[in-house]
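As structure tokens, one chain now follows by itself in the form predicted on its own.
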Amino acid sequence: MLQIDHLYKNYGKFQAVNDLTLHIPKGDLFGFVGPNGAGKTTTIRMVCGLMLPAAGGIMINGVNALLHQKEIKKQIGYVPDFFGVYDNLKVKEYMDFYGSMYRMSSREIERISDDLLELVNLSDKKEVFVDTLSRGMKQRLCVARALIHNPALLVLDEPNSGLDPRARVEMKELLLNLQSMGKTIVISSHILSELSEMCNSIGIMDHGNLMAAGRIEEVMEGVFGSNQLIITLDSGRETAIRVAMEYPGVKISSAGEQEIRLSHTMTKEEIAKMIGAMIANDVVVTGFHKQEGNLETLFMRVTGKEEGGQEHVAESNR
């Protein structure tokens, strides 16, 4: 659906996007992960034809986005991070206005608008002025507006910014519903916990670079390994490492004064035997547990903000 190849964008000497290559299949709900300033918004604006890249290519639904910008904008529904509404328009008039921009007939606009307003749970607000809606309602209205021409790709830049918890839940349910209907969705955010609840694929950006991308479970496995064990201890770190390395398939991920993280291919019985060997060698083990990966720990690892991070990025991208 969306193919980005060797994309570059700079502002003077600042490299906002650096050699970005990414493929998002049809029907994916893709999360662009990264802190503010990572290059997510710049990438999204280039994809939507609002900004030209310094170099690189973008294909959307088989169409070259850089050579056919007018055609490609019919394929995209865009919800920016700061959405605009018109104070003197009612909700129905707002939808009519945007439908007319795509040369839709009045009857077609009315039919599709009714369906979309029902989809975003705003059917009872058709005669209400847009500026009286809550922020969450305005955001859902913007999603409805972005869908009025039935685009192949829906792009949302920080859609939950400034929303209260209830509005965020409503937005998540809306996006999952749209994905179930076959829409391809790209959503950028720095709120990692929200993306983990709805996205099936991700791309992690940092300082303009794509650090990792793919299905969430595949990226997790590539970075953390299929099995991760965290051992906490009061003393005996060096002895614990020595004992652990005696077992086949064990690799030390990181080692702090009171915590050792390792990847392994051991059975439960072998893990118990290893822990017992550590204790027998005077290591004071205070606990151990399997690491459950999440987007927060994944992001910290691949961006090098956690010990051992850069090593794992290199391994996961091989």
Contents of the next structure:
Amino acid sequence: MLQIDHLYKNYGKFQAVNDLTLHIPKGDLFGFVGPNGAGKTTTIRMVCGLMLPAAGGIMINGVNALLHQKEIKKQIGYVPDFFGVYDNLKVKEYMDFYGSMYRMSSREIERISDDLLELVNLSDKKEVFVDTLSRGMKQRLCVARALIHNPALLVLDEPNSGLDPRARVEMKELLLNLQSMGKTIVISSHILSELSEMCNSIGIMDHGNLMAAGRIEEVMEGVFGSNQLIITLDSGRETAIRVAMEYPGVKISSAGEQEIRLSHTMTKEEIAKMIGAMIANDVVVTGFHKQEGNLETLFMRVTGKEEGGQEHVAESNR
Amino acid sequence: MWLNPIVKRDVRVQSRSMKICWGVFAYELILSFVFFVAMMVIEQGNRYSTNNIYSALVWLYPVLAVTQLIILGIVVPVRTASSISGEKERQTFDIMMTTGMTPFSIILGKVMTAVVQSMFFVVASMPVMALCFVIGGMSISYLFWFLGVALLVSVFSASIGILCSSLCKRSISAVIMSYVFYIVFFVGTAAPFFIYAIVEARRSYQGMAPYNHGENTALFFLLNPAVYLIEFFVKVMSGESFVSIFSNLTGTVQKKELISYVASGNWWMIISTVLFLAVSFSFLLLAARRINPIKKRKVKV
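Could the form predicted in complex with the partner chain be given as well, to go with the form predicted on its own?
Okay, now the whole complex, with that chain kicking things off.
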């Protein structure tokens, strides 16, 4: 759906986007994560045709976005981070205005905007003036507006900024609903917990570089490693380490008084055998589990804000 | 029929606002005031004259028409100068640029809105203007002439405003720049004629060369809004060409001079109109290019 190849953008000497290559398949809900100034908005603006890259290519549905602007505009729906509305314009007129910008007939606009307003839960606000809506409602209306021409790709830049918790939940539900309808969605956000709940793939940017990208579980696996085991114990630490080291491919990552972290290449059966051997050697094992990462720790590690972060990313990228 | 959505939206939104009502009220008030002042002056002038007052009343037409054109010339750039920068300030510009509309159709929509509004004002002033025709002495065709000139003034002023709006980030800067453009057109087009005349007068005074009027430098006046309007009203009121009279002041213009052909008949008005339209169109193209974020330039792939 969206293919970005070696994209560069600079503002004077500042490199905003540096050699960004990214592929987002059709139907994905892709989360763009990164600190302020990472280059997310710049990338989004280039994808939407609001900015010209210094170098590189953008293909949307197989169409070159830099050469065929008119065609691309039909394929993209854009929701910016900050946007205003027109005074003295009703919700249905707002939809009509943007629909007619795509040269849609009045009848078509009316039919589609009825459906969209229902989708975003604003069907009872059709006759209400847009400037009187709450921020959350305006945001949902903006999403409906971006969908009026039935674009294949929906791009949202920080859609949840400034929204109250309820409006955020509504927005999340709306986006999941749209994804289930087959829309490809690109969303940038700072709220990592929300992204992890709805996105199936992510891209982490920092200082203009794409640090990691792909399916969330794949990125996690790449960064944290798939075979991290945490064993908690009451006593017998030394024995436990000795037993563990007897198994092939086991490396002790850390060993505390009551917790041992290790990486391994064992099968489930071998893990069970190892734990059994520890118990047989009088180690009091109180529990063991596979290490699970979350988006926050992933982000911190990838952007190098957690110890060993950059090394992990380099390793996972290899 | 597809109506530019920007025109449709802007007209709808502005018609709901009280601003437009107050605007029309102020416009009519100014015209009425000018009308009564002009009537008083005419009446005073004819008090001790044997001339028929009705022959003097025809001058109400140019007085009211000039007043309207001046108002349009002042107001239209203000409206268009804030149109693109206003969208940017309102943060609706980016959304607009990602829709199916081309930059030129966005610019055209903004200009058309300004023209529609100004013509709305002109039409609203018709009852006052009609008084000039009720009294007699004026043909109704002059009314349509006036509408045509008002339309041209609106298009020209709007194109200046929209260009400045595309160049400036803030509305106030765009408005100021629009008036600077006006000065360039009013003064800049008159400058070659007067500079040439002064230089030639000095050379002649110093006995370096016989005085050469260089009447062809008056061709720059083709793009001077003031000369255009004066030519129009002199033509309407007396049937003569102001430019022809002006360029013949010295009586030295040769028939072979280009100015003598251009100033004959209605050619000055026709050529000047075409030039103003061409300049307006090029301003619109420049503005459209200016707002287009993806300008045609090479991107290394």
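All figures in this text were calculated on a predicted structure; none of them were measured in a lab. For clarity, a rigid core is taken as the largest C-alpha set superposing within 1.5 Å between two forms. Residue numbers count along the first chain shown, from 1.
* To do: Answer yes if the Cα of Asn61 shifts by 2 angstroms or more between the two forms on a rigid-core superposition, and no otherwise.
  => Shift of 2 Å or more: no.
* To do: Superpose the two forms on their rigid core, then report whether the C-alpha of Met46 is displaced by 2 angstroms or more between the two forms.
  => Comparing the forms between the two forms, which are aligned on their rigid core, Met46 does not shift its C-alpha by 2 Å or more.
* On a core-based superposition, does Val33 travel 2 Å or more at its Cα between the two forms? -> After core superposition, the displacement of the Val33 C-alpha between the two forms stays below 2 Å, so no.
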